[in-house]
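For reference, the chain that follows is the form predicted on its own, supplied as structure tokens.
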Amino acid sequence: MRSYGLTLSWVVEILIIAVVIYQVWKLLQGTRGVQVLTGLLIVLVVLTLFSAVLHLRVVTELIRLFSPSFFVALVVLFQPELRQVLAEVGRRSVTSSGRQQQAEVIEHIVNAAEICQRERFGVLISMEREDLYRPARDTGTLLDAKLSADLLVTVFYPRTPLHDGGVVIRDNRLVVAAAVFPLSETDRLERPLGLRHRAALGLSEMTDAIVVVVSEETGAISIALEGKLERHFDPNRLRARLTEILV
């Protein structure tokens, strides 16, 4: 009875130790940091096979000195991440009016993109999800602004020095503007379909992100959704499809 208790309680630790491994993971992913830390670990795997399978003693010392060490460079080398990693999870854990503030978003999108297809101005806007593609904030202007459709239009500007590029939407704040988002290699786009929606397709393949985007020639307005381009949308069913994904 006590033998089962025990078998119990490891494979309820290993659940809990794999759960919290693959959160991280999943917050990270996307990032540099995960990057990095594949690299690090690849290197200390092989490191560790060699001195195992070579008998290289001085090295396996080597490896149980600087374990712990390597613990706490971890902490330091990901402390960007890290921070990111635990303002997601309080993000997370706020739930109320959640409904209410994606309607919002999803009317400021909407209201911007049937201006900027009046107008012709090009746009691509990134709804983020769980997903969070770092690479956005690395190449981009960080604004980190309430979310309204006169700020959307005003950065898809053509004379505006941010038009250029991707903007990021985070619950309802604009994140980042001019962007660049990852270009999908498929070969299965549409002739007359240009950059703009390449970048949309490339991030929505990457990512859980719901990717609107204007295009600046024809005025059409489509959604990249998990590599699938959506096309034809006039305002209100881009509001529908929008809010049916969302909401």
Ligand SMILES: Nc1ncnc2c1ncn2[C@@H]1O[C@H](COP(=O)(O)OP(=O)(O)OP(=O)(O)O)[C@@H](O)[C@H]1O
Second form
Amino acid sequence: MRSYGLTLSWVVEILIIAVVIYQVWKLLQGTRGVQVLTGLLIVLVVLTLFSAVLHLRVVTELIRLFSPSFFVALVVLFQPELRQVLAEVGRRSVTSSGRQQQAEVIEHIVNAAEICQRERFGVLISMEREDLYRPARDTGTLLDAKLSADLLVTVFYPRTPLHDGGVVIRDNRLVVAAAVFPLSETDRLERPLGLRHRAALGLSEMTDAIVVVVSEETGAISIALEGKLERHFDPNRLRARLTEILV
Ligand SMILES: Nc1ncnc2c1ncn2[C@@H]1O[C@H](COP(=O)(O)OP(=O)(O)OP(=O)(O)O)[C@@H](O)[C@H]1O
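Since the one above is the form predicted on its own, can you give the form predicted together with this ligand too?
Expanding to the full complex; the earlier chain stays at the top.
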């Protein structure tokens, strides 16, 4: 019986391409680039059909020449979305030891926030993810110490040299303390919230960091994420929310 050349590797290849196309399509739905992509594809398909039917040799040759640039244009056009997908793949492939480490980091932060809330110490903690905010390293004091709740409470103890400003945590290291974060220019910050919260918000607008704030004045715990301030956490809710975002 003729197999029409359909080998197992063909089937696998077709399946891979179908899955990739479906995932890319799902991801791009609703993004600003999808109309441009649809437009480009329509133009390309119509031109290819026309040139095939009418034997337009020059147009066919031009399409053949410019097809590779089309894929480069796609990468440029969807650079933010592609970055997001790759980051997501990276996050999903976090090993169980990575998850364990993140759970420990969260525990240190929650314990420190609880103590600082009780003692009314102002706290500003950035948990870095993909993006690295270089100015924090330039303005702050480099520590690169293993993270612990005690270390955080010590750093934010008032009237000590490092308590002013924010700390940056990457993985399970406290990288820098007394760092200056960018201030948000939003006019939607509620009245009693001042510069500490504005700095948390500012950093979350510029990077993908999760920023935890404890108010010196009220002890209220907040999270700044993607330019939004989530407020009124107690330690348990803070643990649950950070776990939801990170683990
Ligand atoms: N750009 C910044 N980067 C890092 N930390 C900052 C920045 N601006 C202010 N801070 C911190 O915030 C403190 C001032 O807090 P301020 O009282 O204005 O803010 P707040 O949001 O009202 O905080 P709280 O509720 O704790 O009083 C500063 O002493 C400093 O530690």
